[in-house]
Structure formats: C-alpha cells, structure tokens
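The chain below stands alone, shown as structure tokens; this is the form predicted alone.
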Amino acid sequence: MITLHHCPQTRSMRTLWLLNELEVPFQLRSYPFDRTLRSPEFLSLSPAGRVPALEIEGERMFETGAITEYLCERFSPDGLGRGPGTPDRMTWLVWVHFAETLSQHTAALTQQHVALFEDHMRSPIVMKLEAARVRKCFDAIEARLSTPIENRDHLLTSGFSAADISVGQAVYMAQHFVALQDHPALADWYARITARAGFEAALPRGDGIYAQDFYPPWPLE
C-alpha cells in the first residue's frame, strides 16, 4: 500500500497529482501546514519537516524530484516516465528536476506574501529579486513550448509526461506572484494540462496556504 503525507498547496501537491493519473490505489493523510510537521512522528517520515513523505510497501521516501522518478519507474516508465535508453529519457530528467527550481522560488515569495504577518517584516528587495527569478524560469519554459518542433503540445515531443506534471504544478503555486499573461505558450500549455483529470483531483478540497489568487507585488508598484 502506499500513503502519500499531503500539505494542500505545497510541492507534494505534485506526488498527488501524479498518483492519480498513475491510477494506482493509494491512501492519503492531509496536514495543516504548521508545527505538525515538526512532530517527533512526522520528522520520522520526512526528517526535514517537508511534505511530500511516502510509504511503499514498508519504506519512505521524501523530496518531490525522488519520489517522482521511483513511482515512474515502478508503475508507468514508457508511459508518464522515460526509461533510460529512450530519446526523451534525458530532457525528461531535467524537467521533472526543473520543477524543483522554480518552486524554490515559489517558496520564497510565498514566505513574504503569506507567512510574514507584519509589513515591517517583509523584504521588498527578497520579493523583487525571487518575482524575477521566476519570471526567469517563466522564461525557460516558454522558450522550451516555443521550440518550432511539430506537435509541441507538452514539454517532451514524445507526449505528455511526469515532467509536466512536475512542471505543471509549479507553475500553479507560482501564478500567485507572477502572471502568466506575457508568456503565451506556457498559459496555453498550463490550460491543457491543468484541464485533466489527475490535477483536478489534487486541487484542495478545502483551506490552502493561499488566501487570494494573486499577491500583488506590493510594495514593489
């Protein structure tokens, strides 16, 4: 059996989303993204107090990158992964881990907007430079969706796959601080994804970490 240990609106949102278009029978356990992740219990599945954990058959795992590569690998390598051998194998590797770059940045926006109560507390340098950051990374994937290649409907040419996933969830935490307007294949791309099933189910069912749909880059205009 597998569990996946779940914060709403956080990077095991991913792992979510991929074990529902995996079709395979897991359990999840939702937390509120406060001290419960520092539990003696939680530090024992996740020794860095992060979500995702995973159990599979008596072992856990943690960080988003691992976890992907290992379901992809046991459940679906020809299908939402790319064994090695493949054409794709290689871009595969470095979107599905791309994902973990922007959503650092992601991380550090969220910190300002949201975890920091007070204004006096935020930095308007640390937004500026993190919202550019991931304009930067906007920047990657919309050159990658633009490459003049027929049939460019996902980030691999062989179809859609774990990295779009990966990819695909990032950018939904990061839309809250960066809009997608000025990059036009990747709103195209993140609507035809973000259209099936699989990310429909891993959207919250209730209370997430973000309030609004959008942070406004205050104090920044």
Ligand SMILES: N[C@@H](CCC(=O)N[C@@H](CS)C(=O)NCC(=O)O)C(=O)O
Contents of the next structure:
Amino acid sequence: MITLHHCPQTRSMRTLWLLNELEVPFQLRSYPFDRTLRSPEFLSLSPAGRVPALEIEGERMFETGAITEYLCERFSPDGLGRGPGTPDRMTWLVWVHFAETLSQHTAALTQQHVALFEDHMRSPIVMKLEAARVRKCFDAIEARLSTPIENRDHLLTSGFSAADISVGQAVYMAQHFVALQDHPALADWYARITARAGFEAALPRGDGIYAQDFYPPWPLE
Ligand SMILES: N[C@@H](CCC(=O)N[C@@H](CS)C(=O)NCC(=O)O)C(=O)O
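The form predicted together with the ligand, contrasted with the form predicted alone above:
Every chain and every other molecule in the complex is listed next, the one we just looked at coming first.
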C-alpha cells in the first residue's frame, strides 16, 4: 500500500492530486504544518522534515519532482507521464520541475506573510522581491500557454499530464500572493485544470496553512 505523508495546502497536495488522477489505492496521513515534521519518526521518512514523503514498495521517497516522475513511470507512463523517447518527454520534464522554481518563491512568501507572525520579523522588501519573482514565473507560464499552436490547451502539445498537475498546484499556492488577472492564458488554463475531480479531492477540508484566500503586498515605508 502506498502512504502519502501530507500537510494540506503544501507541495504534498501536488502528490495527492497526482495520486487521485492515477486512481491507485493509497492511504493519506495528514500532519499539522509545525514541529511535528521535526519528530524522529517523521525525519525517518523525510530527512529534512519536509512534505511530501511517500512510502511505496517498502521504500521511502521524498522530493516532489522525483515522486512525480516515479509514480508516472510506475502507473501511467503514457497517460500522465511521458516516457523516454516520446515526443513531449523533454518538455514534460521541464514543466514538472519548473513547479519547484515557482514553489520556492511561494515558500518564501508563506514564511513572510504566514509563518512570521510578529510584524517586526517581516520584510516588505523580501515580500516585494519574491512576489516579483512569482510574477516572472507567471510570465513564463503565460508565454508557454500563449504560443499559438493549434489544439494546445495544456502545457504539452500532447494534452493533460502530470506537468499540468505540478505547475497547476504550484500556481494554487502562489495565487495566495499574486493574483492571476494579468495573465489571462494562465488564468483560463488554471480554471480548466482545477475543475478536475482530482484537484477538488486534494483541496484542504478546513485545515490548511492559509487562513486568507489572498495576502496583499505590504507597502514599503
Ligand atoms: N524540494 C522539496 C521541497 C519540500 C518542502 O520544502 N516542502 C515544504 C512544504 S511546501 C515543507 O515541508 N516545509 C516544512 C519546513 O520547511 O519545515 C520538494 O519538492 O519536495
């Protein structure tokens, strides 16, 4: 049995969405987003105390990109995955891993807006810089989705894949800090992919880390 170790509204939601789409049996173990991730038991699953962590086939895996590649290889090489030698393989790898480029900026913004609860700890400059870097990532996704190739309404010309899940979930986290309105192709694609039942089933049930839908930028002094 596959076990996903998960904190709602974090990168592990990406693995949860993927598992839902793969329709493989799995069990979910949810944790609060706190020092529980530093317990010896959790560190034995994920040595830096991060989610997602996955138990599969008697092994323990961490790193979302590696987990995505492995699950697709095992359960959907030509469906949600794109195997070696297939036309979209290179592009699939690029976008599956681009999700992390976006998520690292969202993690910094989450730290600033959510985790640092005392105002004097926060840095409006860091918030501004990280939001600008999120916008740059949105520009990259917008450019990809706006390239006029007939019949491409997903990141890959060959249709919906784990690349959409990976980047889509990264956008789900990022849009708590940067609105999608200036990126119309991205916003259309995001609305389309998040209408899927697999995404809906990965949403938190009132227990996420974001208390607000949107965290407005702080004004610089
Ligand atoms: N590159 C790693 C990053 C994992 C990561 O940092 N996850 C965050 C949640 S989005 C986490 O577990 N943070 C807990 C912490 O930093 O203590 C991956 O993609 O799995």
